[in-house]
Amino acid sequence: LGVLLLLYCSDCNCFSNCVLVSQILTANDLTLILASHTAATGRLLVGFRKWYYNAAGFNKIGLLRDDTIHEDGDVKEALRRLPEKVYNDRMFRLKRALDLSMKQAVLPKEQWTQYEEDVHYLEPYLEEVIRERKEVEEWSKK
C-alpha cells in the first residue's frame, strides 16, 4: 500500500496534486515533484496570460498592451520621449482602433495582436519618468 502525500508549494501558496508514493521519498525526490509542480504552474499561468489577453479585446483592433495605458502627466512625458518611428506607429493603431470601434469592427482573426508579439514599448520611458519624477520629489523635500 502506498502513502498518499499532500505537497504545499511554498513558491505559489497552493497544494500540488497528490501523489501517491510506495515508498519513502528522498529529498530529491521531493525536489523533482515539486520542480515538475512548479513548471507545471508556470505553464498554466501563461495560458491564463494568453487567455486573458484575448478577453481583453484590444488585440482584436490591432492595439498592443502598451496603447490601452491611461495617459497621465508621466505617460504624456514618456510619449513624447518616445521615437518619432514607435510614436507614428502607435498613432496609426490607435486611429485604426478608433475607426474600426466606430464601425463596430474587429480587424480579420490573422491581423489580432498575438501575446507573443506585444511588445511593451511604452515601459521602459514610463520607468524613467517615474524615476526622475520621483528623484525630483526627494530633492524638493530637502
The other form holds:
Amino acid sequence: LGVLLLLYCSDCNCFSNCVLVSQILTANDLTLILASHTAATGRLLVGFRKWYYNAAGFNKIGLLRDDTIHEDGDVKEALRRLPEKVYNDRMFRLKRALDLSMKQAVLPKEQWTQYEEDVHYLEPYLEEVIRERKEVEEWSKK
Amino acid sequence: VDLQWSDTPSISILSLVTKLPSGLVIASLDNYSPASRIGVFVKAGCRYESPDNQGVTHLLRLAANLTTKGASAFRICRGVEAVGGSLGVTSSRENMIYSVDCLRDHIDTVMEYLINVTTAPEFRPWEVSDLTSRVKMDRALAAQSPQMGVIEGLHGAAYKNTLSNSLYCPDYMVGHVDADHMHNFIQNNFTSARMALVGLGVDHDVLKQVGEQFLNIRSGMGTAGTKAQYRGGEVRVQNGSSLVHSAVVSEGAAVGTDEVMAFSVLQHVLGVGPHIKRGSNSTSKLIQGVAKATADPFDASAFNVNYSDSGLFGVYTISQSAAAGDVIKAAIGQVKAVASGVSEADLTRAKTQLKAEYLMSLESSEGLLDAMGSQALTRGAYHSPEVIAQMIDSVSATDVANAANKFVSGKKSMASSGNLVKTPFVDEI
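Show the other one: the form predicted in complex with its partner chain, since we just had the form predicted on its own.
Following is the full complex, with the preceding chain placed first.
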C-alpha cells in the first residue's frame, strides 16, 4: 500500500514532489526527507520548469519570457521605463519572432534561448509599477 | 501690581546658531508662531556647474518632488498636502534652498520629506526625462521677461567662469541632462560643510538632532569652487521690441567686505524704484537726472548684487529705442555726480531707506528664513537687525563716493536688448 505525501519546503518556497511511502513514517524520518529535499526535489522542480519552458516553445523563435507578457496598463508603463538598450533588444527579438512566424519557421537549434540564459528584465520595473499603483489606490481610499 | 514699561525689552527672542563638527550650520529662531518654516540651504548654485553639466541646477530645481529612497513622488506630494504644508525649492547663482512650511505640530512629517529630498533622491531616468517639458516651459517663461534676458546676459558677459553660468538650462542641454549628471552634482556639492539647516518656529535641539542624524551623509567640502573672474564684456540682443533694456555695471563688492554697505547705500542714494505707487520718484537721483535728458517714458534704477567673492554694481535702464543713448549716458552721468560728493541729507535718506527695506524684508517668514540661511551659509552666524542697522549707519559720505568712483573707473560690462539702433556700445559710454 503506497501513500503519496506532499511535503512543503520553506527554503525554496515550493511543494516537494510526491514521496511514495509504504510504511508509517516517524517525525524523524520526515525531517530527514525534508533535509535532503533541497538537493533532490529542487533538482526535480527545476527539471520540470525546464521541460515546461521548452514545451512552451517561444524560445524556438528567440523570445524571452518577458517578451511574451500580455501588455496591459501596468506592463505598458513598465515598458516605457526600460532603459533604451534593453527596449531596443526587446524590439529586435519581437521583430525577428514575427518574421519567423510569418515564414512558419523556427531558429536553428543552436540559437534557441536556453532556460538558464533567460533574463527576467521586465520584472523589477513591473513590480515597481504595481507597487506605485497600489500606493495610489491606498491613498485614494483615505 | 504696577506694570512698568522699560526701554530694554525683558524677553528677547534670540536666534541660536550652532556649527556641528561636520561643518553643518544649524540656525533657528523660535518665535512661538503657530506655523513653522524649515529650510536646507546648500552652496550648490549654478556657479558650481562645470562645462559638461550646464543646466543641472535647473533640473535639480524641478526635481525636488521626484521619488526618493524613503518616499515615492506621489507620497511626497500627498503627504505634504495632507498636513497642509508646502515644499519648495529656490536657487540662486550661489545657493540652493529647499524649504518646507507647515503648522508646528506637523514638523516631523514634513521634515522627513525634506531630508529625503535633500539627501536621498533617486533620480529615476524616466522621471528625469519627463522633466524636459517643464524645462522648456521655464525657459519660455523666462524669455517672456526682457529683464531676465538682460541679467543673464550681463552675468554671461561680465564673468569668465562660475558666475557666468545661467540659472536656466542652456539650449543645447535641454533633454540631455540625465540622472548621472544630477547624482554627480549632488555627490560633489551637497556636502555637510556646505549646508545650513535653518528653522523658524522650531526648537533648536530638534534641529540639531536632525542635523546630526540625517544631514551627515556626505562629509567634507566636496569640489572646491573656483574664484569668479570678472572680465567686463558686452552682449547685445537685437529684437523688435521698442523698449530698450540695458544694464551697465562694473565690479562691485563681495559679501563680507567693508564696501558692501557702502555700495548698498550708494544704490539707495541713486534710486531703486518707486517708493510711492505712481509717485514722482522725487528722491531718486537717477530718475531726476535722466528726466532732464528725455521727455519719453523711461525707468532707471541702480543695480547691485553681492556674491561670495565678487559683485556687480551699475545702472539698469529701460527707455524708448530712439532715446536709449541719452538715457544711458544721463544715468551714468548721475553716478559720476555722486562720485564727486554726496550731501548729508541724501546720505541720511538713503540709509533710512536701506534700513527700512531690510527690516521690511524680515517681516515675512520667507524673508526671515532667507536672511538667516544666507548669513548662516556665508559666515556661520546671524547678525541681528540691530547689528545690521549699526553697520549701515557707520557708512560715511566718503565711503559712498569711493564706491561710486569704483564704478566710474572700473571696467564696464553691458547687456542690452531691444531695438538697439541708438544704443551705445560699452566703449562709447
